[in-house]
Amino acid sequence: MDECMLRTVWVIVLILLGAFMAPVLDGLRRKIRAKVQRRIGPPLLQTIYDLSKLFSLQPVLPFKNMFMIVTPYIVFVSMLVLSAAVPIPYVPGFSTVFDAITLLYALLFVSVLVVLLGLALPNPYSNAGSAREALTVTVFEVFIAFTIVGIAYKMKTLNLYGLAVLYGFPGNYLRISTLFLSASLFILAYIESAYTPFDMGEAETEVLGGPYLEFSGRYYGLFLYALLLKRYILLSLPVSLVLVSPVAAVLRSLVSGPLLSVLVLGVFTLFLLITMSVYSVIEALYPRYRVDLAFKPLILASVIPLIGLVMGWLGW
């Protein structure tokens, strides 16, 4: 099999991968946050039961509009493209012709594409969910910025499968300033995620689902796919470079060829239930903040990569 048909393979792969551990994720993060809350809960498959239900449902639009049809479309197939970019090392899709820069800013243009949906709404929720998701990502560019910088001056690259294989290197993770990138890289995966205390723009109590809160049946399906392949995709850069990476450098000195990608996507799939774990306890475990408060922890965050990057500059 020549490459261009292996890659091709890979990203099919990739992609039916994140289709089904987007809702799979979710139904584990409802299972947790019910047992640490001491509820039943969901089974863990509901997720994907409440998608197929909204998307055999007819979509009931205040208006006729193309924007708002079009756009949950295009907002669900680019999140489904950007998870065959999912930077696995040694599993080679979309990651080796993605840089970290592009990746991130596709899914700040999503974010950015379904607040301008939420403003152009004539609801005053859907504006003020929007309005508040509007703030988020403009205070959340300067984290992403530190943390992209800081990366990139101490990798080299900034090329997705690069940075997974680098990663794992001992003279890469097992230094002062990765260790602070890479804790920048799971406060920005929790963040920009919109986990509980940081979903002001849904916000269910208070906003009623924000930009979302027009929207039925298949329309509203398509936005919660998308979002939840957003969130996969999120969790997946910090798990594949901190933790799949080391290990998959030495898989590496053991195996070789598409055993070594099988083996190494077995491992990612394992952190992913771990770390989609972690953050679930750390969501039922924290109220919703207020909004005026909400900006702060980012603007403390962004020190982190800050700090990493400084460290990384002076060699440590």
Given for the second form:
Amino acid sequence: MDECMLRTVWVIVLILLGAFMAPVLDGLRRKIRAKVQRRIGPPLLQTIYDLSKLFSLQPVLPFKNMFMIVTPYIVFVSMLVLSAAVPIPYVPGFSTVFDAITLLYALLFVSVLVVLLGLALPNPYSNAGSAREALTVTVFEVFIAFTIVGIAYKMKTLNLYGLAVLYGFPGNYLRISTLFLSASLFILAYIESAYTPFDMGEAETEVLGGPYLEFSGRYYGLFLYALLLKRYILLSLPVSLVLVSPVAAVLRSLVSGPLLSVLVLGVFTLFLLITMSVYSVIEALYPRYRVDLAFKPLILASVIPLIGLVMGWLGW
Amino acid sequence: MIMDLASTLFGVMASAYALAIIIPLALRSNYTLSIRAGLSFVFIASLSQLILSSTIMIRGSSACLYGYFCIDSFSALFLAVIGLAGLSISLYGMEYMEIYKGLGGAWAYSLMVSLFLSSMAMLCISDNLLLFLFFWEVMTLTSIVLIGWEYGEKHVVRATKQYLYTMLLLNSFPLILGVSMLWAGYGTLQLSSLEKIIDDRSPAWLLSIIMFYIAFTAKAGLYPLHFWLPDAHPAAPSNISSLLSGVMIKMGVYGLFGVMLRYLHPPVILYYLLLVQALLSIFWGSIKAVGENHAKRLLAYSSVSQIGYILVPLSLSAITLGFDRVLSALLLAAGLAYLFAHSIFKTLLFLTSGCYIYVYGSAGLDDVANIGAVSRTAMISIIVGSLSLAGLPPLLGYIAKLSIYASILRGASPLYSVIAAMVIALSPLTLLYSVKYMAPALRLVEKKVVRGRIGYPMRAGMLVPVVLLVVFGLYSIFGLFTSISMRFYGVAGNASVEAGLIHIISPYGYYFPLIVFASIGLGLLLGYIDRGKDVVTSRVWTTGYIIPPDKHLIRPSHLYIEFSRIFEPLTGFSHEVYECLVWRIPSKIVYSGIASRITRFFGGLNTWFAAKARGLAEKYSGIREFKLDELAGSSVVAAVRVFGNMARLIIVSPIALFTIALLILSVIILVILLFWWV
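May I ask for the structure of the form predicted in complex with the partner chain now, the form predicted alone having been displayed?
Next comes the full complex, and the chain you just saw is listed first.
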């Protein structure tokens, strides 16, 4: 099997993995949140049932406008394709041609489409949700900028595949600066995924789902699926770099070839589930921030990657 | 062979620009025909200019014409930028200028556009500083006339005056002074020979460098000399605003790099200053643009911030030149790529703001909605242009922005990572205002429409940049910019540098737009197959209450108010300072103090003369025998009137006064300098 063929196979495997893991991770999140709140909670595959139900319903929209019909598909397909770009060491998908900035900009592109749709609709809740979403993204960018620059300075590359492999090497991994950068990666994934203290954009109880309010049936299903995929992609960043990469660096000396890739993929899935469980516990414990109060913690959090960056300069 | 081709194309270009002046003059009785004929010749000129420049860029050769004009690949890039903008604005203007039919003067418009474009083209290729100065002044003067085209509007007059005074004080005066100092110091103004004899110690060199720096940064609209830009650019007709923002501010960049860095060996410290100014520009332009509610003013402020994005990598490149040529070439290439991209999408965006005015009669963001119902081309142009501005994939803007990040992050010292962090952290502000620009056009609410249709010329004018943004997004031309930058620094043919550059640029995600395009295409296809056949429509859901939509919707002007409020003390204070420095104090002293007194004197003189002459004429007009005298008397009255008005216009208007003062001042300084050297 030649290189190109192998990569195509891995791309397909990664897309399938993303398509399956995204709803399962959400099911796990709902289950654990229920447990923390002393409820029984839905079954693990509930999100998949929800999605299949949504896809079978007849959609109701305020306008029969092509922009409203096409955008959910574009958002969903883009997310599905991007899930092949998750950086997993020794699993060469799209991550070999992507870099970290590109991935984050692609996610931003999808957010912008949703924001635009929310602003286009003559509904005050959609408008409010979109405006909040846009502002949150902007304010949090300071944090993202420091994290990216810190990692680029430390690892001398931003290629996702390269990062996934290099991050776990002992020379890079066992440093104080890397500790701070790893923490920032976990925070980045949490906040960008809009888990509870930071879900000002959708905010079910305040603005009724924000930009998604007017969508129903398969269109809402596509948006929901895309959102879950986005959370999966973001979660895979810290999991793969911080947790899987050092394990892969050890495994590399024991096995090689396709077996290595399959083993690493298994480890990746395991760590995904563990990390999601931890996130869910945190999510269950916090209420949502009021939108005007959320900017302060978002800006203050930037201190963590900044420390990582400065320590990187000092060579620690 | 290249020389033949170059001189032929140059001849075609020059004659087409000349015909664009002459033919409309012949057709001046018919406004529409006159405009269309003039702009067709501008189109031909731009096309030949584009072919000329792209031939030179792709071949990597250079051509010298008539001894004074040299085109190398660096100036060819600027020629290409002017040509591309000229193509779109000439097509667009054929229909758009109908708005201004009431004002007349079609031939004057063609004359000004032709002179404006040709002077910019010529200054990019002139090898002689005197010619450069001449074309620079022609560019400034024609742009003044074009900015003040809607002379009846109060805000236009104010913007024009402000532009005029600023340009005289911060552009013409320093440039004249700088050029005359170089002449006094070295006895030549030929740039290529100046490069060899210039020495880095003499005061003439230092003073001319400082003067050039002020002139070029003011023209580029760089903070803090940007204050004229947000008033001046929106005042012009939209296709001219495109030229001002898309092209003219780049002439400042050309001056800073194509003239100063290349020939005059400026000190590195100047480029550190430029870097700081560029970063401040990004910040200031962005936060002001986020708070704007007028489409054209928003775009003008965005130009202030985008010129910062262009100049950050370029100034870093000049700083890096001393110790790392590979990185320096890469940074220059990234800056040029962004310059190219910005000129295309800013041209497009100003044209779309013209669509707002054309269709809704206003460019206020609250007055605009659902432009897709009027013209789908306009909607697509707005989306493509704004996404490019925000630097989002998969368009050219994204490639250019990624090039900036990638090249800055290649630097080894902490300086580069600080700059990169700042640039990346500030970039979502661009996203905020481009969403603000784009969202109103998509809003599915009803608004009053003035013209229900956008015709083919306007659509064609917008489609040119749209196609370019998409095509260059897919097929990256970054290699072209690296070859230009390597030739600019004289490292072309150096195998190790070339190998280093190729190594640097290849791993980055230039494949990625293909993937995004493919997914967007697939999404569009699925959406098309779906077409929403089984969709049921219902009212917008407002939790069961019937709220009148115009009462409770979040309008574009409401967006980001809480964000803008954070910066309010800062923006308010600076506004006050600018008002005082640029407008109130000069108007107290010059415009209303001195000038008005002189005007009153001449006005009085005029009235006195006219009264006397009229009296004389009336005295004799009663006698029939003196018919001849009556005739003579009335002509005296007329002559005196004309003289008085002309005197008031020419000698005492504040504009002329200012010019004369500046000229006298520069002559005095010149004389002092000459004595000093002698």
